[in-house]
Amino acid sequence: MFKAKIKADILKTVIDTTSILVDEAKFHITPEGISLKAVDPAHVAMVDLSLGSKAFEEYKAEDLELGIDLGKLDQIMKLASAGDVISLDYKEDAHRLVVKVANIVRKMSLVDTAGMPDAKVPNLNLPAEVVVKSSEISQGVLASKAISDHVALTADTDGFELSAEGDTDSVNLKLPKDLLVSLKSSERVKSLFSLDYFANMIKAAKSSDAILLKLGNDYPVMMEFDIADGNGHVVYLLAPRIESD
């Protein structure tokens, strides 16, 4: 059983956060809430998302898995206004998810989850943790996209830096410790990342005031932020681009 009602903007955030990496996702439904873990086809990035039952207007569920085509669900969400409440009802006998938006009812076929592996979040002990305002880092990403396809993230005991190098131009966002929400770094660390992936992740985090970045030397970046007024949480992991000597 799964019956729930949720605000349109929260469900839209879940779709947008996940669909930047995958077209389909396996949702784990429990009485406490929903969660998913998914890796993009290139195995460069992954998302780990959880949404507690308190994020919903109404919520009743038993343990089950639902394979959802995110494109189909996004099509339905285009019918919704910001203040709408979306009804979700899983019909086990027909293996369909019934989605109601205002007076529109869509019976949506589900995806077979048998071929969807369960992604595992690696246990990374990264030496630097930076909490930065999402508006600040969004500006740095926007400036970088004009000149490069990759971005370098650097942290040390004094601050955080985002930089991009093009053929002729460069961009640098340098935030000293007093302009960050918080900073923990015992050493200088730096890693290079695909700007396309990183920019999409930052865009997905726009609803959050602050973003936690965990960094190492030529290690994946772990990005974390809250959604649904703190009743949900998102973790992204992005593999680094290793610079050749």
Contents of the next structure:
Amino acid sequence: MFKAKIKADILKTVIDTTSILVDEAKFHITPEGISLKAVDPAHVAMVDLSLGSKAFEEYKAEDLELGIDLGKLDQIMKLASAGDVISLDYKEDAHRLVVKVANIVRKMSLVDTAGMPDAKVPNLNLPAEVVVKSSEISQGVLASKAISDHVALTADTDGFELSAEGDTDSVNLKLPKDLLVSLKSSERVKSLFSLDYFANMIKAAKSSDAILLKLGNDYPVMMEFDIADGNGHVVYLLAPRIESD
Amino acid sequence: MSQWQDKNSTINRFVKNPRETFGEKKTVHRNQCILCRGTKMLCGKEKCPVLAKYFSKEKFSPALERNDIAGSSPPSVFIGRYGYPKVAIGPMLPPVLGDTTYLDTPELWQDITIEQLIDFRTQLVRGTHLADVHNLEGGGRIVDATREVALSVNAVDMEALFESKPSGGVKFYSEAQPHGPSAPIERLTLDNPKYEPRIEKAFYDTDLKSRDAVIGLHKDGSLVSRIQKAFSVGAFGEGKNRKFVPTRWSITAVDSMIGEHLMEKTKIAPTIDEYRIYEHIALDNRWIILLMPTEWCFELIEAWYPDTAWNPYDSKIQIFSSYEFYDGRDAYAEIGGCYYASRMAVNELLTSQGKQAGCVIMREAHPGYILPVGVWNVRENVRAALRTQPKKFESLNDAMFYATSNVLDIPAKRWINVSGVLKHRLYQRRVEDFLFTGESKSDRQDVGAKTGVDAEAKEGAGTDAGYEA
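In place of the form predicted alone, the structure of the form predicted in complex with the partner chain is requested.
Complete assembly follows, chain above in first position.
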């Protein structure tokens, strides 16, 4: 059983943060809330999202899995305005999710979850942790996108740096310690990432105030931020590009 | 977005930093030819000098030196693009009666030489008639006749009376096949053509969307060149949307539509298990089609040797590429219609095998390739390569080593340097490279909690462990 009501903008955030990586996702429903883990088709990045029952207006559920076509759900969400409350009701016998937006009822068929493996989250030890305002970093990403496909993220004891090298131009965003919310780094670490992915992740985090970035040397970056006023949490993992081979 | 800003292209890199890539600045101007291929007039001249130098050389048979010609159109039509939406349309015919199908069926041109191709294509006289692309039904006798010819299943016997003797020499295009001289049509009489049944059915279905018609015909086995011909005379689509489509645009439109449709299937199929190399040599072009056991992505890299069609002035090999990853691309491919033709051919193979793969096509155009012969060359020769038995390899390195030591002349390092897809494959790590196998817990709470994982996980980096493993 799964029966819930949720504000349109929160559901939209869930869709937006997930759909940058996958078209379909397997949602784990428990009495405590919903969660999902998914890897993109190119296996370069993954998302690990959880949304507690407190993020919902009403919430009643037992353990089950729902395979949802995010494109379809997004279609329905286009009918909603920001303040609307969406009602979700899983009909087990028909294997459909009944979504209600205002007076519109859409009975949405679900994706078979049998072919959707559980994504495993790598166990990483990332030495540097940077907490930064999303607005500070998004301008740097925009500037980098104009000149390159890749971006280097560096952290040391003094601050955090985002840099991109084009063929003739370069972009550098330096955020010293006092411009960061917090910084924990005992050594200098640097990794290179695909800007396509990183830019989408930063864009998805725009609704939240602060982003936690965990970094290593030629190692994945983990990006974490809260959604739904702290009742939900998103972790992205992005594998690095290593050119020295 | 203009082609110069598109980051999906390695061209961007070349144009921005000419010194590094080509040694000196003036070559930037020279390599415009590859980007332009006689269509954009980037050099500012009125006529493409590369193409123009061949116009005068060709001699025509005396049979073309007259105002009236009787012959069998293969069938063939040409829809021009200058002056759009008022363009020159009309059938093409040789001064010969009989079964001339071969003259306009690229699918049959497997073993010909450039000289043979030019020889018989030169015999095709292009009749022209100025028409509004939208005015299909009330366009008059010549418009009707042009459309009928394009839909015909056999060669169509006809007599054309021209306003003047055909002139203008042989014409070459980047997308379309070359043809002979042209003249405005004064009067046209033709035998009643018999339509190709499948195409006729789509023609009379004015509710069927053009894309669905093209895809359906391809699935049922109609030749791409036939579909494209019918497409160019506005034979498909919802009634009100039908119009003439310039030949050049129709070729790429059809390749692209079919390719995109097949790609939908490719992208959800299981991936192949090994690296494969398919090879083929034709018209002094060397082709390597590399398939990789990865998600769908595609790249066509073309290396033009000095003195080839689109590298007439430089003394160095010019290499260009366009590519896309799983999510596709937003802008038109810089290297033009050949990108879409080859992408379609690769997807034909993958869907027929029910497989997914990443694909990189490496093409070396050697000096014997003196003239552009049209996109069919790319489509048919990639298809020909894919009809052969591939060589299979364990790793990308092995595959590239075989390709560059047995078929290609340019070393692997240079291919990798200009390639978006190969670099991605070699340098981009995957999530599973960092999965710590043997670790049972994978919940988020554990992440970062363990120490000493770093070194061990790093050893695993670069392996191709399956994600579910």
